[in-house]
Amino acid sequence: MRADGTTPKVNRDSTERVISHVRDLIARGELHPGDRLPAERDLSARLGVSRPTIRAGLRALAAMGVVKPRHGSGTYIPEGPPTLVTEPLRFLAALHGLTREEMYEARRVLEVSAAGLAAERASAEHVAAIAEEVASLFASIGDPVQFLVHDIRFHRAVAAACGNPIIASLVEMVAALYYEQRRETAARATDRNLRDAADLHRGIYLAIRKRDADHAKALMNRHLLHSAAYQAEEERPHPLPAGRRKPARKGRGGRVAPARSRD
């Protein structure tokens, strides 16, 4: 901001050569999973251009998953598998309405093939992380929420596991509409449907390990297509408790009104 009180205005080609800059970087190999970019001030005497445009180019890799900003740290290269951007496919499911039935279907086609990868290529601290995660699953039982939370969590790891970044990604950005979709009613899971969950998980986590690729495969088929249907058990509205009434109207003034007659 100017001595004004202005805000500079930010020249949209010279955005476009931060963003650049920073794909050739990474092109070259001088960039690389955990790195930091180089400070704010090395980028614009480099290029030539404001420190402002030097953020507005940084906010827009951001926004497309090629980086990440620490807060008091720096902007880094993010590790692990690249992260997709989730917000057309969050507009796409509020334009059109996307049903239960056709987010799992997205997911047995991306998450089948990725179990039969995982237990191909998976190294041993990829099997470490999907093990922890089925722990995890197992401790959280009594908390459906949690439980939830863990349940994405075996799915990225075992997404990261399969050796390839762009199976790993779309299962990553498929997963983050799946959960806000799945924590709205994830409360009313029953101790049975994620004990069988928690079963399901093991036997996908065992074939991994045991490099059974089809046995991974099929496992991880039964386990969505249990997991739509307990969600769709979860969404179904449940009858109120045998001799459990609704409330009593109330009529003006707060005071109970008399029930009427069918008569």
Contents of the next structure:
2 protein chains.
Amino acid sequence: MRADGTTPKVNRDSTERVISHVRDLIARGELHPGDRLPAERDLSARLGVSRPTIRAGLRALAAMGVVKPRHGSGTYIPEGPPTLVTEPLRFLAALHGLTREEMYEARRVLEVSAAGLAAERASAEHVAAIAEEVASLFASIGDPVQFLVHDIRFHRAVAAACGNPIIASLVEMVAALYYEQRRETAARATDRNLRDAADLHRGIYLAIRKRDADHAKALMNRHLLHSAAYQAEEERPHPLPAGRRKPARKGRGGRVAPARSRD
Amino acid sequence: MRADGTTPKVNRDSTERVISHVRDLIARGELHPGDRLPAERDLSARLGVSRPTIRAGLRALAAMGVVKPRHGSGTYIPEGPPTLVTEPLRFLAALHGLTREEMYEARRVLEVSAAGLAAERASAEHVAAIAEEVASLFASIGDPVQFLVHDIRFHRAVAAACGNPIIASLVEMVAALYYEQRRETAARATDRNLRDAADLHRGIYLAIRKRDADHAKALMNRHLLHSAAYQAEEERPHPLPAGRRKPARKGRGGRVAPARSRD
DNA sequence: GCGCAAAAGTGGTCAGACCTCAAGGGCCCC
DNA sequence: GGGGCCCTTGAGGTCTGACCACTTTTGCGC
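Show the form predicted in complex with the DNA, please, the one above being the form predicted alone.
So here's everything in the complex, that chain up top.
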């Protein structure tokens, strides 16, 4: 056994110790975005736990988006703006049968507020970034796929301009689900649709530039409502698979999928 | 094994396969909140991967809050309302040096909107639940710890009453960080503080009951602004540990006034 | 029929080994 | 001398199989 005796009986939750250790490294400022974590084998020796346990902790951190392993290279902390992982939200939606309308509404709440905040305090750089995407939107009329790319970038730019990284990352998280749906129907948009959308985006941009928060919020709200309605129309015969009913079925085991041998 | 050697795609991201398998089980409606997953050893045999790999996948799902292992019993899907894990947000805050003010603001954006929605569509049960917490708040004046409990429940009830589980879970996620800070300073609140707070909560409740969304939002906004200012005052000599690399202090500061007079 | 102890089942951890991949440095060929 | 190839090194990814800790169930004895 280890002779250091630093943690005599605290064998409880070894995996949690790994996570805590990384948390400490971050809290003490020894680990920043872009940095590489110590190798798993090093951590194993350092913390006095086996490598599988280290890996379990790192896997959990990776699932939370705190860390990103690169095969053959090391485990890194992602760079760039703060980002929340969207996977949990996806599972939540599937598990509880959350509807698309609820997603749209959540997105609206966040983005409308973000637009208002952006109008109040967007920096010149942020305003310029938004302007550029508006220009690209107009330039992309006739190319729905490209239009969608700049549409997403526009909303991202607005979220970033709100000056609050937390709100921005929440917007990203919720909007990500939306974009997936969107990609499928994007190609069917007509030039008329795109032109209208571009005009709306421009209106939002102008309101932000004029520091008119109320107007920016109202326009963003209108835009998202319209967009959601359009999406819903496009996917009419497409109800969500899982129902929300209270199941409360507690069968022991045995409810496993039929084989599905290998694929 | 395949002898033809045609790039056994199976080896690609075994852990991801585990997650996908669970996702499929959920999507096909074979797994609901409260259910128990197949045992790790069973999954191992069924998916043709080793148990450590199965564990890696389950650990990732656990980190996302999709699944909750119970030692000696099994791995379960949590019951109750949809919930997002708070841990990622905590790490994000530490990594990027997010400030408490930004947290407060995010919470305000979410809860103000939630209050508005609640006013528009809260069911009778929801209104009753809110009312009960308001009553408990008044009954808890003189007991700061108990007051905090009902304070949290009040906000949770409002979030639930907004009728959108996604927004409700977002509120929970962000507010959870807030509560941790709060617990430390709660005991120092005076009866006068509590009485004022209870009155504010009651005002919010009344606005929701009267379906006055604008008033509910305004009151919630005021309440949270005041609460944040009070918190900031209480923890004055307590800056965040990890500093943001590029300070970029937003020139429009002063959101939290140094209202030292208030106490 | 009841209570308690044993047994079975399940997640948690450990050990060591082997594989694949990414990156650098040294070697060889041009 | 320079550039490209290859091997070494070190990293994460997976496997095997065993043992431990905890929960739940079972069945025995009272």
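Just so we're on the same page, rigid core means the largest C-alpha set that superposes within 1.5 Å between forms. Residue numbers count along the first chain shown, from 1. Computed from a predicted model, the values in this text were never measured in an experiment.
A movement of the C-alpha atom of G72 reaching 2 angstroms or beyond is seen between the two forms when the two forms are aligned on their rigid core.
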